[in-house]
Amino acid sequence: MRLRTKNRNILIGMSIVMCLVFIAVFAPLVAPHDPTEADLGARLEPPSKEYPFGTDHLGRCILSRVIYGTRVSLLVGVTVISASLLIGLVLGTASGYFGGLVDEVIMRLVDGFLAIPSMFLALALAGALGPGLTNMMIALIAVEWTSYARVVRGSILSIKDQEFVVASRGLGAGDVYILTRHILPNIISPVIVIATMGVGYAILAAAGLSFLGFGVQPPTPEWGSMLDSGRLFLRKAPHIMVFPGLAIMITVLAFNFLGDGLRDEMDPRFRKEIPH
């Protein structure tokens, strides 16, 4: 897979993705203060040089709890995907490649989760769990995996009947070497596509649930629970949930281009000749 350097999409995209990981790997570095540190005297003080972003109602930094919040976001963003990705990859390619039975069995459990709206199915699961980060990541992963399934049989069937297939089989390849040199290969670009994108849709369900209460809990420093605590004081002091806000908006949009990016880099149909 090659990728052209000069897509902006990509560009403006992965920017503000490592930018995002370097602020959440060093962010003791980065922070000015405790996230956590309460100081009641400087309670609701608006943006300042001391307080970049101000504080909440028991004095924190804003700032500082934006960047630790930067840690728990991609965390929970990335692991969702990545084992929404892993089962619906496995289960998807057995109900595409197999086929009958396994595929009915696997497709009727898909549609079963489909047909309950997906945020009211991560409400109840993430209150039927409790709340906590773990828990909501449960449930979250309960929701996604059966967007990549459906992708991944659906590419599977497009493709599993293709000449350079049925001469591998006509050859005596089995199935697993089949799946591993010729199919999975062949199907992996819109997976990516899809996950990539998928990142910053976990990252706002997360925020929602956490807004919610069923997600992560404070003191941990969290966007979505930091625009919940924000909510109280949002005409006296706007700026507790605007910064939190603005990180969510901006995190989600950084995912949206690189994979709007991905999108146009690796499907033809997309692909437009860069000038050189």
Second form
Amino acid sequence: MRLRTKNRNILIGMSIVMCLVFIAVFAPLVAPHDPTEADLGARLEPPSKEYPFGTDHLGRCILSRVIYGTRVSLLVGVTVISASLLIGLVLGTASGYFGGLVDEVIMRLVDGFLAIPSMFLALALAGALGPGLTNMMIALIAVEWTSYARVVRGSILSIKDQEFVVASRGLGAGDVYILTRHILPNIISPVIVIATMGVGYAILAAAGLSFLGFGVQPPTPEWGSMLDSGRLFLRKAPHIMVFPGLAIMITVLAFNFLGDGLRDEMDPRFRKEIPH
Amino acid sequence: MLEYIARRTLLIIPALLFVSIISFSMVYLAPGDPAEILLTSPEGTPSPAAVEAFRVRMGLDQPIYVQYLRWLNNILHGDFGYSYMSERPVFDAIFKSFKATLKLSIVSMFISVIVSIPLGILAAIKHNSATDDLCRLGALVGVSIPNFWQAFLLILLFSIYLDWLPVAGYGDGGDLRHMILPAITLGTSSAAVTTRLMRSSMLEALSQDYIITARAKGLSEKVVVGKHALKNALIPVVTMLGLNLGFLLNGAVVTEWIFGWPGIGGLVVDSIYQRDYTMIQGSILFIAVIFVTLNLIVDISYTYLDPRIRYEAKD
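Let's compare: the form predicted on its own is above, so bring in the form predicted in complex with its partner chain.
Complete assembly follows, chain above in first position.
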């Protein structure tokens, strides 16, 4: 996909995401301090020249912790969505393309997962598996894959009997060839849009789970757990709560901008020329 | 139509059966023996005899499938068992907290509706203007803001700096003063979603032929928008409000916990902290039943309200 767009939302979203990736990769160079180094003489200090975002209850630099926190959040967002996308693509394709019993079984499984509100399911799974980054990601993947399976299945159903597919089969093409050459390229647009927004949602949910203590454990800098530790000092040092929350919001907003823009761009009703 | 409703209703059964298996097996996903973990206190590990006695008392000595079938059978007879922690009936606790959640949800929904419907209409009428941009940006921010962070910002402003409202708690049976902040927190994301939907639905309605006819007849813009377009644009929005309860339930998990609101979200979080398995199993199943029923009502009312679906729905 070539990125020659004038869509404002894509440009805003893309620039913020690029900045975040840059910050995550070069965190040791960007951060002014070691994110886990405690300066017990400077606890709960408001923002200053030395500590631009202030310090937390252990005297750690909040700016540095927010910067390192970018790594965990992007990692979780991208990993959870890639895995969910892969599972959703495989099961959704099997379901939509082959139909019959396969379809019935997979769709009943999807119904079962969707019957529990996502946050309750993620929380119960994360709670049962125990705290930790990997378990949290497993819990989030269990919640996320269903929407991709549904979208993929729906898109495949809508095109698998169209003339170009039937013609290709008539010319002797096999299932694998039809799926990879004809069907996937035609259904990928809506999937990309929901996956982009999904990264933002996964980051939000992960921060929520970590906030409740089921995700990343201290002292690893993570935005959700930073908010959790700031909770007790709300009166004395409100700055602890402000910056990690702002970081979550900006990150999620960036992915939403990007997804929103991509949807407008890919929607045939708004598109003027056919892309190659 | 009837066939569709029947099929849609019957499909609930396998889904809920699946949920029952998932919620029941939560106990066994956790590493370690549940009886031993539950009895382990700060004073040290329990004696093997105490663990064995607890197992027998709670039925944990039976094979897993026997435990599951017995649990399911009891639940179908309305018996959700007893809490591992308080030893009180699980269903009473769930039902009581669900009432608190419902109360909070209704107020949140009200806040969400009075904000989102006018904003959505405004954005659609002033399509592609600065007002429209502002509404769309607001809606994007609304879905991106973490509700646990928003909760603290609200507490900071209204409870700590201005000292107008209580920080947390249920107050006198959940009075309005205690409800305002959690309700705003919960209502925000649902308002954001509804604003977007109202906007696109209104834009769609305004582009229809009957609107051109209405304008050509010389009707005032007020009547065109307020009567002809709004009536049609509201159909998807009204049915969507049912689905919004799903949003509210998800948000309730963290929001209720922060504000100390004794609802089902806070109940689940606390039960997980305490490893109160009977309570976790019961609440997850209860929530799923509510959620699935709600989705069913939304689906059916949608097909009923929109004749285009009513006549085409065969699947």
